[in-house]
Amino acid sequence: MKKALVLSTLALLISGNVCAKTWLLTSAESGVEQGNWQVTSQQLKIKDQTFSIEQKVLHGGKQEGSKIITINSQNGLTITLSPTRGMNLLRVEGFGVRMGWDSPVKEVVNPAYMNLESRNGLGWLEGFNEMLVRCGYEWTGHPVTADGQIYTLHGKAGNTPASQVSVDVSEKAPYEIRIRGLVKESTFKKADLQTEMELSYIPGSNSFTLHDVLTNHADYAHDYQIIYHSNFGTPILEEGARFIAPVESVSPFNDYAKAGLKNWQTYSGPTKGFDEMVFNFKPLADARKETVAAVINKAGNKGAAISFNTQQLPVLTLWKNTDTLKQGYVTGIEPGTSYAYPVTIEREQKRVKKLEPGQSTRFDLTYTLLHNASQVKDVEKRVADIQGNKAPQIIDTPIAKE
């Protein structure tokens, strides 16, 4: 009977004074697996917005069994995420622009076909093609062997299928859509970190918000780290594109990045033989600890902006990978609790956070697809207002050595 109610999609949630219809698509605990599924605004008898939400189960190659959920808003964004890959966002498109990039990895790789310890801990790269991947939460950063284990590249959350997935649609305008997922990092004798992830989107708008709550369900305190690895390629990224953010300081991640320190705000076109350059920032924020970082095209009429809170995410990483289009022409804007150094270095430099038993922490980020010059100027003004008269401090040497 319980499963029948779920499949009939008649459950109601009350959130404040807002009623929402809810569909449970996956529940490992209850044995619910919806498979292919769809709901439309027409089915919901909504007349002043046109949208659909669809889940598909993929087949073939290493994506066999992977699931994707797509929100398609006729006058707004098309957002595609994968519950199989830790609720990662694959791509976001709308208004003639996209957030995302072209990776040599074309399939939505099922984690069942991944070995994170391969390639000396770089196996994570064999599935990397997302617009947004959560790097963490038990650890993140470059791989290292320590404490009798291999800390693989960027942790496990992004390659962990969600144990529970649900969809909410508010019954009243503006018909907010919420996609929720629960990702568990539970290991005997090690950790029991669980993250409730939520994407909220109002149909017709050019932005969406992530609300993540990380909880330590163990009886012992445990470390955590997170980097929101947000990736952008063409048409935003191009020769002459710019990165903007209010920053207190900037430093090269390693010696190779020193050569690009003078031009950290601008991008080259696709360049064969270009190795990745990474820069570490300490971001500035307004009185509410809110800040923004963005990449904008040369003409200043397209871009992608990320707003976040520096109390939740105190550091910012810029990843420049302006290699050839076929190899992966991409830049990453990465708010986080840590830089991308191995967890051993982040511990030494006291950036690794800790949750006490039963304690939770949250992360809120808003992504905006900029599709005209006015929107770009608004973000530029916000950056300038936060930066004020304080010039960024340029630190010539890396803050750590791997």
Given for the second form:
Amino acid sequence: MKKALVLSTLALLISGNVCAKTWLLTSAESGVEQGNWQVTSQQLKIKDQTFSIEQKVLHGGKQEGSKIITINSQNGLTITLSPTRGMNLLRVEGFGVRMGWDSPVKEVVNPAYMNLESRNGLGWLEGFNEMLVRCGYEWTGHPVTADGQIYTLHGKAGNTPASQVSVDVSEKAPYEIRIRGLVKESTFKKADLQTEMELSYIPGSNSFTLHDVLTNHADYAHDYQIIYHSNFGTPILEEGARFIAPVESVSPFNDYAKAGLKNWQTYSGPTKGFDEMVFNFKPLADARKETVAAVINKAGNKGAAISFNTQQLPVLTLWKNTDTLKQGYVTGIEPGTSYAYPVTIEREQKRVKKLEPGQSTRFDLTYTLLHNASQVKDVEKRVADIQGNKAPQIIDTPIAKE
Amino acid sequence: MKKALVLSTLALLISGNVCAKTWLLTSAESGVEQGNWQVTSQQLKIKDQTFSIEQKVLHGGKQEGSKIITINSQNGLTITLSPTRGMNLLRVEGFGVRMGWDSPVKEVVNPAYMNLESRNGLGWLEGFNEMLVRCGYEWTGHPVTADGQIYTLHGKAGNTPASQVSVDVSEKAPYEIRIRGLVKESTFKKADLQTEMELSYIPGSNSFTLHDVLTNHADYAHDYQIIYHSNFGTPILEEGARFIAPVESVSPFNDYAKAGLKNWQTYSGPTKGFDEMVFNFKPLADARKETVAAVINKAGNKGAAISFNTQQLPVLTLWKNTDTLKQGYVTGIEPGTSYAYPVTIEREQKRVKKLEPGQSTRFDLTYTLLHNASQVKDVEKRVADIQGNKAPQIIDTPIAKE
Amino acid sequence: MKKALVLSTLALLISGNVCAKTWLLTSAESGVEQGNWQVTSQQLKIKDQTFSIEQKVLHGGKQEGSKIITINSQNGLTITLSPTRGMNLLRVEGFGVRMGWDSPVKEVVNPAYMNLESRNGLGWLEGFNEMLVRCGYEWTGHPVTADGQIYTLHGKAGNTPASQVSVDVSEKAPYEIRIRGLVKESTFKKADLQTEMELSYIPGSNSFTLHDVLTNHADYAHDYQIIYHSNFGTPILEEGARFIAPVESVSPFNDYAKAGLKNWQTYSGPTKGFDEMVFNFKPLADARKETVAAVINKAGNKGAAISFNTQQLPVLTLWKNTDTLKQGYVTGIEPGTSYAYPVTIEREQKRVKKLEPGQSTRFDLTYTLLHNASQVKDVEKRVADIQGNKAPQIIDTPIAKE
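What would the structure be for the form predicted together with another copy of the chain, given that what you showed me was the form predicted alone?
What follows is the whole complex; the chain from before opens it.
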């Protein structure tokens, strides 16, 4: 087995159209499984960029057997994701900035040790520490018991080990790196939703892109929901940090958030007893339906921006969890098809989408780590341009009651 | 560790009475654990048959760490089972025919990634793709909440890793191969039901036999139930395929199945919206209580037959899941002690059996892959002989309401 | 990977203050993971004691991947614990006596295969076979549905793999051995209770000590509960065996236990249909709040004693499970902060403790294997001294109703 793995590491495949090298790290179908694995720009005889891509098997506690893949670009970003946890992004670092946060959950919890049904459907919280969790696709949102079952918090994709994982490096400058994972939500009689997730990164750059294609492989139409739960703490988040996005309207998620409605665009420092406030937005977009949302620090020289398409992801949730540092001082910027209400409410309010048999839908998001004032200004200008002279409509009342 | 495993692979034991070679692949008690392992007829210096027996550890997605054992008989059957999934049989192939089916669940799901309680007790469906699942033994049937707990769909045995697994090859022609597994349902205060499962196969033949011995190791009497959930799709199942069995009576499982009662002996092709119809039978048997049930293709030259004993397995369920190919086009022929009703109904109707302290009971089933018209005719004749001139009684009304 | 592990085995660290050798066997933080591992007194060039410490990875059934660590002292005790199961102690043997018992659960069940929520919160019983399970710390006691969630039987710590495990051997006589484990109950928004567990043993001796430090790493105060569920069967437990402890009062746990109140100090032999009787005690202690409880055999020459501090562990539960041998003939001596009632009752009756942010609390218990009449007499004398001339108050009525 070990030998076979080593061989397949060496077996570099040439994919015809883009002239890239491909490594298959995991394949349930063909039985491939790399454990610890690495490739470097040096091995690839690339001289004008220095980078490595490494897979590592983690151990200890509830992360026993979890795998992480790290792209390390010497003059760019270090991006860490976990195939075992549904290709979730753990953290992205570079240029002295970090996208991600510090959860009290420190381990990359292997879903084998998770029970999503525990804590009345809040079991998901026992593994939550990522910069990005894809919350979906069979369902998402706050847990609810309906149709006789618990719809657990934020669905299952983020706690489903990827069935197929591969790494691609383009042989020509700018040496685009792609990490692909296939996450299956396949249950006899219930669902056959499969998502091909791709992260694409050009070494040296300060942004990366996700291209996710969700396909309903069943012969029946199936509902789906997705929230790109993207989470940022220090050093971007701080007292006086700001949330910016072009929006048609903003409303508080629940009664508790009403008190924070006026200040939806600014953040408090770590605040004991704050817990969390959530706001729902209808985002505005440009003519191509492209838009952007960002959190930027007080000085305006650090930030994290997410570009997305409102045809793909029509709603936006802002999660202000400006609790103390130890509790998890973090804000979530969450483009989605749904708000974080339980699926029952999302259904009532017609935000649950449907895929016909064989139909696919895609989600493309670009995450940019902003590390100087000029980059921050560019995003602010983009937000202002899309916003134009429409003032955001402030709606006092939550659109739903859990 | 690796070295120790290799050594124990070489340590072929001679079991006295049958002059067979035995390999211990897994033993919780003695700490033995083979990973990938193989033995071939060539290694055993057997010349008049060509076969191999191989254990493989699977990887990727939710099958990470699952083991499968494959018997490959060059001029006979290829039988694949999974010790990790309670010795369930995944598929049996040979003579251009396949016993098994295509579930949307493609992976051999490691029970570590299962939550049987999820989906209100239907979590079992997240791993269901086998040709045979033993549904039991602590309970079986549709899920129900009773006595304050969920009795999850079809019990736990099929999602319990075997505690002890061994392979036996007789040194003399016809070189009988036996794969044995021990599956424990042992819970302090609750149950100590242990099942020694044996699959026996003679290389080159078109049938194999299961010999399962269930023992109540507790000092108190304990209920048990078992359904041998045996599932067949293409190429046997097709429009015009037929179900044959000598039966005293047939009744629809529920109101939905009433509509299909008249045609209980024939199958539709893949039919969108069909979902499933289930029929309950009282099987007839010969003087030795032996009987047979089979599904045969339209042309009458392919089929799968199950011989069983009605003293051991007094009832028979027919599951017609002639939904589309992608959804899982499949029929279940399910000899059992119980029908598929929840344990509460099975108790009321006195089909739940009991084992006294230390008592054992056995279940012997022979599965035959029918690959020509003459074999099919033999089974048809056997069915007709047992049926004699009694007409099956058609009962219009379900015997129970879930 | 394998190589790295071997190297770190050799990398003996000198910890400054006690001049001990330390081996890091598991570290989620630094990615260290030893598989099978051993160190012997011979390797350490220790001549006046013969001992070994070994870690072993178990396989088969539901113990696949579980680790155990065994201290084997040639003229002392053999102590076996499992890092995978929250540092629980499986059994302690020596001097012809055994502390531990025989559960129908034989495997060291990997928590990956557990579902604590199953059986209406009694899933814990599927893995219970230890001499000591730490029942806590987020909650403990009988299961109850409250605040919309199931508080599962005896909490999660005993089914949580340790995040960090190390072994320490003092380089000077008496060569104290310490095994340390860190068990985290860290859930975003819910809890960040972490327990540093230490077992300390001097080779050749007949006792060992647990030093557990529980810390609330959250920024909010958090409840905790703990029961040291310590379990003893044959050869100590037998008809005529006695439970001794200095107590202020004893009361039956429930109505069923009333019948056994008179004989709380003696045990029956294995008794079919006995099930279990539970008694609640307020223990007496000496001026330093130290006390002891013990079970001793009929002849008074074998026993197991637990010394603890009533400021740390103010209440004591006696669990008499003198059912048949196969069912698990066992008594639990359970010092704790709580009785075994559901957390709801423990809260009402003010036994649930609280830790302020950053606050730690410690629990120190010494377990002594008594292997001759003189040792038993010493414990009896200690109990009598603490009891003095106060007679235990016999309270007829349970203090609570489940």
